[in-house]
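Listed next as structure tokens is one chain, alone, in the form predicted alone.
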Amino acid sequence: MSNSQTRPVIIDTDGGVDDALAIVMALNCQQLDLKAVTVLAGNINVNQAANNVLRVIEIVQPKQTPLVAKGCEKPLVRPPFNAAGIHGSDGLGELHQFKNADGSPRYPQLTLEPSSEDAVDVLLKAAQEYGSELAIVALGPLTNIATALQRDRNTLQKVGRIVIMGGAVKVPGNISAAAEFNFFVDPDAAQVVMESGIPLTLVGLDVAMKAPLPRKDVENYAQKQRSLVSQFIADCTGIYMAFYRDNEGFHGCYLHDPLAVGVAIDPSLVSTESVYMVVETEGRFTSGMSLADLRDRRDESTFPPNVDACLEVDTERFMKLFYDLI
């Protein structure tokens, strides 16, 4: 595929398990030119998250290595909140436990290092350089992107689109009854982004929960397609999938972040509705809730739609894309 058909992309991530699967897809996708991966705290602290991204790059060995830059260490206003209990203490399924037949570590010391550049500067530079060509795929809390808006709103507004894994429109939250994890961790940042004026596509729990990946499928895949990548996917998803087994009775996981990358590659995978959305920042029980105005008599002149919310997904086509790219 010629370069004229590739789209410059930045992935903004908090370095967890489903983030890793999403990054594998992006690195292997010819339609995406992954310029940089900007990292922030969320699933895990920012340093470990950056190492996790570098680990994925080292395993995939893409022709071009994207820049990896560290950003925000905590939410805009709130104290940090992580998901180490779900993703493992390293955010990646505790890779240190895996050994080769000879007893050596399967995942040795990293040889790659993150850039010394600040993630927020990387986002702003890319917005300046690529303008409306650039898509940002946000897989974690929106702290880096909100910080970039606060630092230089006009520049970040040049971005063509932000695809956000976050929120829940017509379904309940997953970290609380009201909120999806990424918006719950930093609702203030999510609301800054909602007000940005940048075209936003929301890949929330409405569609993410329709893309399940059963454990047995991962194990079959690792048996059939023996490679560093398939072994890594089997290894890193173990603890994460066991969490779903123990808490939801489903031994597998949902492909939240990979679906966001899928939508960046092929928007026709989903059907969307344009809605006006706000994120609750004050609520005692509803903090982080993404509230879409779904009323028949909504007032679009005062509150114009600011988000294309994904409500349906062609699961079969998406799963084919997922397997093609891993």
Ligand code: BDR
Contents of the next structure:
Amino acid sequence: MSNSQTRPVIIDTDGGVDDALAIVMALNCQQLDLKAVTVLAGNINVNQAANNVLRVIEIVQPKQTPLVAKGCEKPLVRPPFNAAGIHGSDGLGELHQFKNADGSPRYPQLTLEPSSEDAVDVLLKAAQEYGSELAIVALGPLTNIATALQRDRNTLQKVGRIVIMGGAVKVPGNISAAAEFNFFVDPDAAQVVMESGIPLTLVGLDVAMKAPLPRKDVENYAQKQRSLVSQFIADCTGIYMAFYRDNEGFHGCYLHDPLAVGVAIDPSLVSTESVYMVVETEGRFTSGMSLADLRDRRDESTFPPNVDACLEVDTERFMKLFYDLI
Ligand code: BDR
Ligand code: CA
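Got the form predicted alone; any chance of the form predicted together with ligand BDR too?
Starting with the chain above, the whole complex follows.
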């Protein structure tokens, strides 16, 4: 059993820059008992993604080190599709470029190693052990979670909730006009999870794009609060933020994955609507699109709502939580 003050949580992640910020928050949050970080391919390949998670843990140095387990190397059906062009060639802002004053690497060889356990087994074991107390916070494509459902549906269905960073309900996609990146990479897995019967909270682009982090704020924070963590945050976000500067005219980034952790900590940060949602697995132009039935005359007895979709966020309160935890 977990301490009654804390909730057992697993983060499932593809090891990118905003994933790293989300993991910093979770490691520093007393209300969450981060049991494990399960890793999969998405922003970057699974080995590099696991190294990125270990890097974050090594920098934060939490009292209790969560297990880090590698899982799926590619989507259920599709070929892999990464975002190295956005997150950097290592998925984490190309940390090898940073040196100390004496020329030594600021981010030397890792000392931590991933577990030999398979991520999907870790998810199933945790579902069995913690049941409805357990929340999974999914920050990448949903391949590990879908694979766990396919391997042992009854056991995974014991978890209390999955908070998913993914999809877009009333706003356009980001990787395509129709699709958000995590659902685009593995639409088949996203649809398996939509059909899981597990309570789902969808932290999609509707709210994630309302949580911007300007570059100048990160630089001010790193100046004022000098630490290994603030230096790391300033370093790893450089390339990611330059992508938004060059492509969207905003020098900063969106806190997609940190917001999902924020919602797992404090669901009152967002307002949600229960909707019936499917994910397009085949569309020529719409692959990975999350489609919510928003019609007034929707038939909820045939298509019962399967997702609590976040539509509004209290950005000010979320940003306070973010800074409190980094
Ligand atoms: C999502 O895509 C990834 O690149 C980010 O880490 C985030 O999980 C946003 O669409
Ligand atoms: Ca991610």
